[in-house]
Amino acid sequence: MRDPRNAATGLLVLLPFALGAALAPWLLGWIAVAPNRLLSARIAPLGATGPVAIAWTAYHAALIALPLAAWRPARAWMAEAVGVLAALALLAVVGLGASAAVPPGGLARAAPAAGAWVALLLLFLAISTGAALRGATPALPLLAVLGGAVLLGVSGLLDPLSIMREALGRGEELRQALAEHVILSFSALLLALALSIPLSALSISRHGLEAGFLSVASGLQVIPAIALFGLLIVPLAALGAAFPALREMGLGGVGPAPAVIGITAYLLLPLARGLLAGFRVAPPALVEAALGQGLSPRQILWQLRVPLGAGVVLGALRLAAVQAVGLATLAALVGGGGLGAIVLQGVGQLAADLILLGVLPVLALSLAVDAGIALLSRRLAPEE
């Protein structure tokens, strides 16, 4: 049975989120409509159609159930599930309201108003809090919200929203940017692992090498990302000019090369600290016994240190992978492509919907990576 005191705590913690999510759209607006893309949007009435009424009734019912779900014994996940349903119902209200407020075929553009954004943020916080109360990661339920939003978009329910218009008009560009973003993130993570794993393994018994490695990684960490990418332009351009073969392979002052190298530099410190901590989980007495049995340092590493420290190592990998996805957004600053290019276009045009079109896939990728590695960590290191 679940401790009643924990249930009461869950109720008290989730109740303010539910109340705020219920009031924010009515106080700050559900939808905002602009005559065209160049003019500012203004709050518009939600509309009194039947589908809109059904959607906002479902939304408020889910908000009532959200704090009450904390009382369910042995079902601590229920609060998160109700939060996901509430978020999807909110998106349905916004989509249906925009459809009623914007005539089809016109230049008018609709978007969620400030109240809807505040409510969605509060629901995200409620879902994260529900996950924290049961000691889990919020990545899976938040990813479920984004997946449900995609399904609502595919169904056409969100078509009147300006972000969906941008997505439909830039489908090929969005797919290419997403593929570039995945390649940039994965390449930087692989390169960082290729550097940090052997150096961390060698540093276990070499304190001088460990101090030097961590000092370099820490020094790189304090350099601002934009500055580091800029500092890489000149030496990489000179290297590409001196060696044409490298230039033909894509190495140059601008493009993916400086972006991958810059992201790799920021991943070294979290990977190095996590790997060293994981390798040292094995008790010294056990390591001494393994040496006495005739095992080589390499055998001890892979047969003893890695299995015992798998949870810590995977935690470091999880942090670095999510960080790589986020940092890849900055690759557009040096011509590296990725979803950051769409974000920069939106900033240049002062188009919030275009900015969100680039930001939301980054968020989805981060959550997917976090949830995937967290699941792998539970499978391989259930004791953690």
The other form holds:
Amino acid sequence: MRDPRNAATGLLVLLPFALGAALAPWLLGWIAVAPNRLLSARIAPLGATGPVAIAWTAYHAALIALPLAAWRPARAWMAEAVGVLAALALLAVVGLGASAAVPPGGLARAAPAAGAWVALLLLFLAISTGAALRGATPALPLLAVLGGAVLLGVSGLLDPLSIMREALGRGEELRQALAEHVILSFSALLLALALSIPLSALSISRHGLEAGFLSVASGLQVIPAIALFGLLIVPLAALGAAFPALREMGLGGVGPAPAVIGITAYLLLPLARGLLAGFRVAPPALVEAALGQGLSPRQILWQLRVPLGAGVVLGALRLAAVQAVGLATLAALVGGGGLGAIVLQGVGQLAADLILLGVLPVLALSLAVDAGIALLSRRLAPEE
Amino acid sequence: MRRAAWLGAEILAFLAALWAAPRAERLWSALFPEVSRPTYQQESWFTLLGSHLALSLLAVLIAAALAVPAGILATRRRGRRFRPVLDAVFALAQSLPPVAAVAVALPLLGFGAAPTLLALVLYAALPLLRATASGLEAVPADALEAARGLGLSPFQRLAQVELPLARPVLLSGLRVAVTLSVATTAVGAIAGARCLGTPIISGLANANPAYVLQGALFTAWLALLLDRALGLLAAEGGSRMGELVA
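Having displayed the form predicted on its own, please output the structure of the form predicted in complex with its partner chain.
In what comes next, the whole complex appears, and the chain from above leads the way.
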């Protein structure tokens, strides 16, 4: 790919993002300060302290470097790396600026202003675009931003921000919600795999089964998640009432059960499509030859179809896992817990900090799952 | 033709069920003997259906007005280099569930339909954008060559050759957009959007499984009906394409 136009493409495409990220804080503010929790926040000027100036300079230097870093297509990842640095420098400006603007221990609360949020969003888009330019998933660099933000938070740099205060005050709750979220999505994924692997394997040679399986799975896909979860509550409650033993296992009406079953239902279609396509990667002539050599259908499945189709299957697994993490956010509606519970609490109180405190870990989790499976499939199929 | 007739009959059945739901008190109290007020009567089901449809379809219209031109631009020679931006938006939106988008928009726009509409437009625009771009990219090069040979201008080529050939892909994108939109509208009930999801949320908040069941039934039924209607439209478009080719 030594197309000379590629260089100009990277520069041209990333330039608007860098410009926007430079302008947004000027127009819409870096930080907003509220005198206390009830009064509304106003845009506050950045204090002119030494650390703020250093972070400010780093941010603008990174923004200038961002489009230039895309100049050499062979090192296109550099644009993403610079984007990550820019995003972290932005957070440092906001954190340091807030500590200069808000006296510690007071009632005043500082938060990133609209300009900082817009700039952060533009940087996320720039990083994703950098990844798309080289045909890669943006999950890893975006995860680096979120990981870096956590490090900045742990270092205490972001402590004056109200979202950080909220996070520190709810540490235990947050950890538990995160654990529940992981368990919800992982158990739904396992359940969906346990259903779709045998059904797909049997469908390879039975077209009736394949058609039935796919039409049920795609019919389920059409039903809104909130309706499916709701529809599951009633029969599950009846089941729990009829068999107290089941109820003790957690299979009552309200709780994680309707959520896990509902999420599983949505994962069937992406998994079935990927598994069926993956099992068919093996060329029919090869399968014929293996049959001729006396291999059983089971041996053909595990020794031929699975290894050859692993790349396709992992792609589907990645899609399904990301969907599971997203859908688990709705579990809180039916009492299933997870990070959605924090989001819903924030919605109920109209508290932006609380909403973000629930949403950002969901984002981090789905990026982590995405990046993890992408790395796994690169290791399994390095030639692709 | 017969499928269209069945669909019409089902729509009538759906409307009849909406009419009957608040009047079927004996049914609901038989199903939920422990609930003291099992019949949802706060609002008419037709009001909820109307605002659900209005919100979802308005969002799809806005999304189409944004996404189709953007998809066209991204496939022109000058715009092609901006295609990675589309992929980036897609990848980013995929890692954030619609409910999170509704919640994040809530403090900015306040309770009501606005945060839902914002999330709706975003999530409906993505499948339309992707469908427009990939539908236009899939137009065979010789069809374009022939159109150029006939002396058609770029606009005529787009309107008379490319878009008609991309129609099946566009329609399938529309189907996905409508499905997503109907589902996201239902979730919007948590941010105060009035829709068929409202009884579900109110039932969940007040431990009233009867409301949940009624809302969930009608929400699911509406989604299935719309999906089938659009499937029918796509199939009809397909057969018309078949006639043209033959």
